[in-house]
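Single chain ahead, by itself, as structure tokens, in the form predicted on its own.
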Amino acid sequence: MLKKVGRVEEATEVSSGIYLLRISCPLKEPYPGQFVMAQPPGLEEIPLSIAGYSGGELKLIVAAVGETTRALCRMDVGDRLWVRGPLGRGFSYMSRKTAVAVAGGVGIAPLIYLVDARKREGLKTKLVAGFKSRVGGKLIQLLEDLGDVVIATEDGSIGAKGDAVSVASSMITRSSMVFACGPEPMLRKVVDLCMSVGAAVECSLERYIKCGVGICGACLIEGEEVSMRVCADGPVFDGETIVKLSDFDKLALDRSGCKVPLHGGCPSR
């Protein structure tokens, strides 16, 4: 898939070291769950979530922890930026199940989209975003204008206190249509709950992608009888895959091509 020009439109810090950047770029309709490939000058092509779009317009939720990340968040209005995609699996999101969506973190990105094209399409969500604190204003707003959401907070500071998996599995029943973005160890979390009451969900992983269309296999994720890649199979992936994947919160490759540890293992961008 060939690069195209993107021209940021804005860029703005929604929470600490959070940011919300609109970049106009026409792009086939891309699917909740999918990502583009995000190329600041001079530096490396990174993947990132969609966050929205609409009218040839895209938005991504950022979050500056890396020299690529950081610089992308500096980016001012008019400057230009390769991009590449729409890249990947989605979510089933036309499903009329009863939805509810669970983010941690920066994981809300995704969900954000699919929040919201579920919602132009008459179909409801129930959004739980977790945060370990207290988060900026601006992103509040961005997640209360979607309409049902919870805001959850590991310290009580703001909304409902407990991680967003604790506040959402009262919400979560055998009839549910569950979808998930964030850590590893609280996805495998919500595939544990989601399993346990027989609920569907489907959860969207984040690993060093590196072509972003399944040909290198720095992003793959094995289990005894299956591996995945998870620029190209995912990054999207159901509950009954999830649990054949025992790379699964536990291992993942490094730039090198090298399997360590997940946690603390993978480097930021």
Contents of the next structure:
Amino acid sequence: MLKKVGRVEEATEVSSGIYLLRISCPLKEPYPGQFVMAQPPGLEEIPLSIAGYSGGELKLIVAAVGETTRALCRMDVGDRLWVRGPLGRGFSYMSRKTAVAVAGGVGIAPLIYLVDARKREGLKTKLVAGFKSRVGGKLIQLLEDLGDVVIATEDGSIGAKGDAVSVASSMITRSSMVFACGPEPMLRKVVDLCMSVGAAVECSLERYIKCGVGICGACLIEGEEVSMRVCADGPVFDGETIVKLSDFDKLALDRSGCKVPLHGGCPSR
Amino acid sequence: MLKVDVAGLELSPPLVLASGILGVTAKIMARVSEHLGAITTKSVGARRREGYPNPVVCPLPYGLLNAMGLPNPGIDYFEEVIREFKKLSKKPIIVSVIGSDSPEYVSSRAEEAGADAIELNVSCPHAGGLLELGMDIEQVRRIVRDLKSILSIPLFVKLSPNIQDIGKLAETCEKAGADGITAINTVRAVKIDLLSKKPLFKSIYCGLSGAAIHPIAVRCVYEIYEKVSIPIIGVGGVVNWESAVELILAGASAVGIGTALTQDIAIAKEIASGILEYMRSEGFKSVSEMIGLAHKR
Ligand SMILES: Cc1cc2nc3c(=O)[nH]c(=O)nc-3n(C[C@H](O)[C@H](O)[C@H](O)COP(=O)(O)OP(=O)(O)OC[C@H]3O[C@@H](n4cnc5c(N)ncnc54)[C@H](O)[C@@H]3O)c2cc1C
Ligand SMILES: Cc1cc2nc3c(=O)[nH]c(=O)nc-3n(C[C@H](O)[C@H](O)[C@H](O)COP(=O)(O)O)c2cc1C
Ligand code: FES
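Having gone through the form predicted on its own, I am curious about the other one (the form predicted in complex with its partner chain); can you provide its structure?
Everything in the complex follows now, all chains and molecules, and the chain you saw is the first one.
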């Protein structure tokens, strides 16, 4: 996947510190769950989930958390950046089962694309989007435009009170197909719930990404008998695989290749 | 039929994972070793290094640029990785050692941990001062001698194509006691970013690998084979069985695979069966019959 030049068409703050970026950039048609490596000129190249793609226009949902993401969110219409992708393996988004998408925070990004891609195929999806607290009106609008959406906040300031998993639990049955993205403690709850109910589940995971093409070994997530490259074997993994990954919600490689504890959640959030 | 002896290491098939490609944890090395004859670890030093900040790669239509910057956790951590690999896999593990960061200390710790061979990296074109080191024949001779005096496992020296006379350097290594040569490392390159109008990589220099460098690798292996009698592991732009066989005919006893793993992590399986088919159709009974055949005049 060669690097392409993307042109910013829109960068809007949809909630405090969360931006919607529309970038015109012709890519090979991506699958929901795949990601791109994005690089504003002169800064770092970072992984971002594809939050939408159609007619040569890429959508990203970016949380401004550090130097590169802040620079991306500050870009003006007409600014250019490098885009490499689509990379990785996405969700089984064409599943005919009753689909429930469960998002924690900015983990909403790939699920927006998933719901949209399913809609285009005439497939319905229930989306539960969980946040810590109140989020901006533009983000709520963007989610409600997708269709069947429940918003949950941990403090109950808007929507249902509770975390996304507790709110979604009543919708998940044996015949569900659950798609999830968010911090790992939350994903663990989703996987545990789905395993106990007998529902199929797929989660998009994060680790530090360097090459993005499966050869440097920076992004490994492992278990007793498995070693997976988040960038190439993932970022989406099914529940059967995740339960074998003892690193899940516990350990990650640091930038030198040392396995270290994952401090309270996603390595990158 | 695909078995070959390389400086005492028994490789079957004659395919090796190139250094710096996934050689990070024991489990991923065990996973890729399934279809390979041996694996080489990422280059390790005495001290922990994080490598350069992103971007660290840039894919091209004909290959890949990288400036990883030799990230590694240091041998004190990595020796456990070597031990764990030995429990998971029967395949030989070649530990790559950074030539400019206490190679004697690192190599002896690696040997103690169970390394089957050491590969001395004096050829990374963008980090650790290795390109300069690899051009300094006297220094290379000294390090090889020092390592040979303390090691009882085979020592390979990995050479750079970015030098005047690779055959002569290989000959120097052989005389200093090296048991084998690995060639080639990446070709030194620079990428200019059209948007920032500056070099893309923080290190300015980067290394070119993949299909584009295959003819250079063949040239280097050909020249080295003319000068030495120790075995050569040919690396550079192997993307299919044809490119692997070409290196063997040029003089390689075994072939390393790196960048091609971006296409398929199990590509070695396909390459091995292609080599086997070629051998059958050409009437070869062993890999050793093919090594350096291109030199018979
Ligand atoms: C597959 C994948 C998909 C992602 N999708 C999104 C998304 O859709 N929206 C979004 O806002 N964020 C997403 N992220 C997280 C995003 O990549 C980081 O927030 C971003 O890299 C931070 O860069 P920074 O320079 O702004 O912050 P920094 O200050 O450099 O870092 C902040 C945090 O981000 C992590 N981070 C930095 N560089 C990387 C990297 N190369 N790979 C992984 N983590 C890194 C750091 O470990 C740290 O925890 C995704 C990460 C992965 C692995
Ligand atoms: C991402 C990447 C990292 C590498 N890291 C190392 C390294 O740490 N030590 C080393 O000796 N060679 C390293 N190399 C060079 C390879 O081992 C190999 O010599 C080179 O890539 C040519 O082979 P290929 O065309 O099959 O990739 C690296 C190559 C790549 C692409
Ligand atoms: S980031 Fe290099 S293997 Fe995944």
